[in-house]
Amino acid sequence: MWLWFAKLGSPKWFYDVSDRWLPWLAGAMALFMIVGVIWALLFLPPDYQQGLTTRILVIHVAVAGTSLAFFPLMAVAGTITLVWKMKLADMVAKNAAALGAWFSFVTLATGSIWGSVMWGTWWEWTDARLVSMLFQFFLLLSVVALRSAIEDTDKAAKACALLSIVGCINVVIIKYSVEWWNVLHQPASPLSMSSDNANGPEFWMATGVMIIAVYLFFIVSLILTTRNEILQREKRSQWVQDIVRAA
């Protein structure tokens, strides 16, 4: 186990392994994404209450759920950076922050489109879930800005790690806001194919495909950006120079 953990901390090992896995992950992502988008936007039948707005809701649910994974991931990577000083963990945390900000933005945008039809408003400041998700977006931007503002790489890594750990508190607030407060946002529905479930089995089948697609997109994007970060930070290493010469 410790040998595997030590390998995981090696940028070269990660670069080599990810090079073999990327084509498979990218292929699976493309397949699920194409099927999910076409199914959701073109073939999903209208809901008896929400009409065709359930089509944008499929994408919203998938992206929103994935956006909640970024701060926990950054907190774990940040803790590994603080305790074991692993460079790879800091690279993952750095790139996850920017990706998480984009996912949070898309969550807010698709939610506003759905809310403009179902609630009759694009935004509601009294809704705790909307406001806490907006706060997550600004927190992630703050992590990106903080890292850019601190020139010392080690100090930037420590500061961002601490902010990421604190940011996990807001993830809990987002998750349970619909239970703790009276909000416009509907509570989470279990992912079930039962005909008795809200929205019906067709909606949840399409949503399940889209969730897999979005998570794969998240993984592929994070691997690609981390590989670029590795090449940038390890540019003086012999193995990186060999890759550049071979290219």
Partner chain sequence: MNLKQASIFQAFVVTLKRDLLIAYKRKNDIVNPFMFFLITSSLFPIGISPDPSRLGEIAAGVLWISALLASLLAMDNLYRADFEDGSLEQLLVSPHPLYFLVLAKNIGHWLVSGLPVVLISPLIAYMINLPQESYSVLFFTLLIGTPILSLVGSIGVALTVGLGSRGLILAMISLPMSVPVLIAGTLAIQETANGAPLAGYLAIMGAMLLGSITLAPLASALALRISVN
Contents of the next structure:
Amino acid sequence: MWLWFAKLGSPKWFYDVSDRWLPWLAGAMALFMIVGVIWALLFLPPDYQQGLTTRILVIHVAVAGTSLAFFPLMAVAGTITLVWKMKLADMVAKNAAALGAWFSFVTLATGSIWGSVMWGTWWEWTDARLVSMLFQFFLLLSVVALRSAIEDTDKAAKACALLSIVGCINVVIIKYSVEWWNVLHQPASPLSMSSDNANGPEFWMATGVMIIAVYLFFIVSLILTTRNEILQREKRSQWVQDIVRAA
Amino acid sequence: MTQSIQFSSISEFLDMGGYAFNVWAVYAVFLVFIFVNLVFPIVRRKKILREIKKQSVFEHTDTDSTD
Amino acid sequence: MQRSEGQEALRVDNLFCERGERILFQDLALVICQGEVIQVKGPNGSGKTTLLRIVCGLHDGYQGSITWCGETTREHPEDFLSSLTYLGHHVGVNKVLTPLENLRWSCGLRQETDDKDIYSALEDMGLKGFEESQCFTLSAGQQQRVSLSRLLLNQSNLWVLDEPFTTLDADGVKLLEGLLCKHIDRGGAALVTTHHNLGVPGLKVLELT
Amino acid sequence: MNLKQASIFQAFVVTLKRDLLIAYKRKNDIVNPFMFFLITSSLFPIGISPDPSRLGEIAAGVLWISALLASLLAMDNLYRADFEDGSLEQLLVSPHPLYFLVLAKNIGHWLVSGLPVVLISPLIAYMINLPQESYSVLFFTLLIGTPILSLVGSIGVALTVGLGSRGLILAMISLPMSVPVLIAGTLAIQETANGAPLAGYLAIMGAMLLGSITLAPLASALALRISVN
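Same protein, different condition: the form predicted on its own was shown, now please give the form predicted in complex with the partner chain.
Up next: the whole complex, starting with the chain shown before.
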């Protein structure tokens, strides 16, 4: 019987390891975040075309870049859930879906705030990246919705794992087809976000720091929620009881 | 490459070259986003620990009474 | 559980299954030999249906091994499934189709099925005259009989029956018991859940708690 | 009785026949999506404008979105009755690879709910003033596109078949997934009207169809196993 638990990609191991790593990760995150934000807000020189709105792009690009990681992550976790029936993978995937929806939403929000300056409109269908991000947002929400609709944890895990794999393939196809659609509809906007490369090296260095900060934030947040999930699902086990008693 | 503060006064900094609303809105959204996704899990953890504690106390009193 | 003279057909070892946070089975072992009927008994929620579904491969949230004629059913399901007839809680009879059309499909999935055989099977099950009426006009017991006709048509080695007696009348019960007797005479094996006292020779009982 | 095992092909045919027979007996399965398509697309002129030139501009999109919604509406019937009466279990314990049986069900479903929509589409196209030269493009893209919608939608239906409140979740899963088909279909109509050759678009949609025939039933089969668990 203990073999059965040991086979499940031991949540206890993850809990212990994350316990040791969490302070370091959180510290690094705070450091990069503060450096990145101060650099972006105070030191970044104005762009010749976009003025000080590059300060928006630093955040937007960092969040958008990270939000592309979610479906691949969930697809890998889903494959592990379906093939090796590892419970830990599903605990990560469950929280990744909700966090991914947050990331997509913030990407859309910051993108449209930036657009309100550069395009003079809050929403622009001719920007392929925003449109495919919108559909990624919908698909992530559908994974969250499916999870909450199925009561049985095991069944929900498998169903969401499959949907994540299908969704991941779909997001890629949607991305390419939206770009294709976009090219043929002749973008009217003078400035798409793909002209980012017009930005100078300072911009990319500040953005690089911010991307690392946001990735660290993503990892820390995911670890925190996964640890909660572990506590809840393993509450009968002795080691969780010990933690509870010590707390 | 020289790095220097791009603003000479606080009010200029707050104004963000005329894009005050947009720039500060993005940073506000970002801040809320980070805050929610870090603080909520920590608060939830406390709640979960409390709940598990309550449950296990119940179970222990159960077994005590049957002993 | 004792081994009987018959050759071992289905073997379940070390079965472990949990539902929610409750452990349903632990170290459950079960051997069914040719020419043997095993009745699974137990209170509601003891996992009778789950056990049957696990055996048939409809439920895969378990640990342990299930072998059919020496091959594990997880890795080699084809042989096992072609010698299995499973009749679940739900009869698997479409309401708008007639018994004839239903059986043409569910038996046609497994073997080439002749209409003549279906007619005679339905007659044996006491459904003569109902072959061509839509199933929603039939009573629950009659639908159950349509479902049971598959046992006659499929000629499977292993029958897995989940509460087959619930909707049957006294006649139907006798009929099914007769079928089970004939089945074990031919060397077939069966796994049945029911609260009814089965009148079958050499019956073995597995109690779940 | 001497029994001969059914081949995969025979099992496929028996399943297809059964589903067509059920649809024929229930009539609703055929009529409903068809009527839905008719009604939805005739609401657009009322909601937007009766002006023929404005209608002509949006006709391709209107037809495609109506077809897409009709297909979504029809999807719910695909596995639900079988799930409720236990036929799905019989399907799962059959000795054949589930892929082919699911494919048979999907084809049957498309023949019943997708094909009528494709066949009636030229009539609606006339009513909402689709440019004359686009008729054949519309017809062929719908003919290739609606089976993709059925195949991909089937995954979502299979995942949600046992759920109480599945309507909205099904829409949330299937609609974003139909975006690529929608793009290909409407682009084909618009671009061929501007003089682009049709062959390229048909090739792309054909590739999508082949891709979904090979992959989607696999996912649906797995989803059904999960739902029945």
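Numbering follows the first chain given and starts at 1. Just so we're clear, the structure is a prediction, and the values are computed from it rather than from any experiment. Throughout, rigid core stands for the largest set of C-alpha atoms superposing within 1.5 Å between the two forms.
- When two forms of a protein are overlaid on their rigid core, residues whose CA moves 2 Å or more are considered shifted, and residue 126 is one of them between the two forms.
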